[in-house]
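Consider the single chain below, provided in structure tokens and representing the form predicted alone.
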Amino acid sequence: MTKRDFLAMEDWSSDEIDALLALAVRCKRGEVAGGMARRVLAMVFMDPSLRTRASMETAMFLHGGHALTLEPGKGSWTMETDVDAVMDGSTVEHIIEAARVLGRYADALAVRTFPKGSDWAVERQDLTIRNFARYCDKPVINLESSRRHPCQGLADALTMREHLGETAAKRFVLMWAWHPKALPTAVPASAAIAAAHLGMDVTIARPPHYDLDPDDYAVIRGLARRRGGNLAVTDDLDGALDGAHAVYAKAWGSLERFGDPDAERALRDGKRDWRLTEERIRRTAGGAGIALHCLPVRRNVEIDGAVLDGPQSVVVDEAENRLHVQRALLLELIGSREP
């Protein structure tokens, strides 16, 4: 059987996606038991993690099966992802055989690697993620890399459901926020895509230089379009704020000075004021939108911290449909149809 993997949200169909949020709401109700006796997930962290790694942790014991953790160059080797690499230096792991070798252990892997390099060309490719898909006979799930979050896609998906009910034609608008860190992509153009797929009107407001990749823009405008929505993009960051249904404040690193940071952090001086303070989640529409963000966040810097303890802030029911979404994305890709 021809396995499946899943490395953005974009590559399953939208009755794909929409049956993976139906099955997430029965797990999250209670209506889903058992599933995964006697599987096994392997992780590879090569990123920090909180959420990720507890909830997926948590999926697999509450179905019956089992998550190993691997944190490699912490209690497992050094791990060298250039395919073509000759390893005569600190690496001691190849991917190749890593990839081999967990798929033979476990029923899935699922893999965490952010951006490294210095050329955007090269890390937009996603090679990391893809070589483990490339390599591993077993389904290869992305708990982020450099392009894709799509587990935060979909629990951005389901929270905003949850809170706005019907979301065709309502606004979502995915606002850029100072930090003190150049950060990835991946987040940012998956909230978006999950917000197309609800055929909600994607608003992107960010400073000048602050785009996202062309493609991504090109992927959340065409599923906005087929879902009965659109794509626009602003520097007007109040306008794009005024009748807003939902808000996700989310950082990210200029793609145009990418691998410069003395020169990134040159542009995003004098840029502090972009933030999601009280006044402005005010302007959303009736005052009352949504505020979103997948964690970890920095609290009077991307979002107030009035903004984040009110009641029009979502982080906390973000973060626990993680652990939803992702027991449905494992029972689809493993889980016994047996009795």
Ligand code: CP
The other form holds:
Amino acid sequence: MTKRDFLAMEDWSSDEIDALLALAVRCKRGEVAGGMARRVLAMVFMDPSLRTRASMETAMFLHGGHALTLEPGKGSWTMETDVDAVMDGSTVEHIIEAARVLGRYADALAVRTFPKGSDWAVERQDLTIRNFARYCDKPVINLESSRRHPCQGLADALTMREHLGETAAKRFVLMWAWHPKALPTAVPASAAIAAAHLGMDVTIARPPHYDLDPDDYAVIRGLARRRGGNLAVTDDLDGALDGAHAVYAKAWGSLERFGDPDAERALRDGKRDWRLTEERIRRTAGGAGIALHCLPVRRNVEIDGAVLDGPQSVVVDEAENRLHVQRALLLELIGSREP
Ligand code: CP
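The structure above corresponds to the form predicted alone; please give the structure of the form predicted together with phosphoric acid mono(formamide)ester (CP) next.
Next comes the full complex, and the chain you just saw is listed first.
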């Protein structure tokens, strides 16, 4: 039997994503119990997490299964992710054996692996998550890789459906936000893909030099058009926010300066006013657009505390929905298909 991975939302058909979201709604309403007795999820966290780890472990527990969590270099062996490496350095465990072995213990393997290199041409291939999927014979779930955070995208989609009702033709703005560090593009790309899946008109507001990868734009634009929406890219943040129904504030680093922190910081300098403020959220549709963020968020840097604490913030709902969409995903991938 061919196994099914979940590495990116766009790898699954729109019908399959809609079915997952529908199952997540049923999970959230308490209509789905059990389904994962004696099922095991192995998780490898190469990078830190609060929501992803807690929600995946909780999802397995709620449905009668078990999750085991490994942190390479912190209680499990340091891991070599270069498949061709000559391992005469500090790494002990190779990704190929790790993936194969964990596949013998578990029904699915979930992995978090942020970009670590200095060359976007390499990082954009998303090799680590793809190699886990290649060498593990059980379904592999992406818990945020160099390019995608699809579980977050599912939660973003569910949250927007809950708060906006019909999403078709509504306006979604992904706004770049300043941050003291150059963060990866996996979350903003996945959020825009989620909005495109919902048939929204997607606007990405970012300063010059902060475009997402061209392939991301192609995926977002193609999906949006298939679903009745569109994609626009602008550096006019306030103009983009006028009449928006949903605003996703998120920091990311310039791919043009990927791997060159000093040059990237020089580009970012002077852009601290790219921040979601109360004044900006009032520009949204009826002054009532919702504010989204994947969390963790830098308060008063990416989004003002008054917005995060105000009635338009749905960031905690998004975090809760991580649990429900992942329950649905796990049931779909490894559930026993009980009624
Ligand atoms: N949003 C998200 O993935 O949160 P964590 O990094 O805490 O897992």
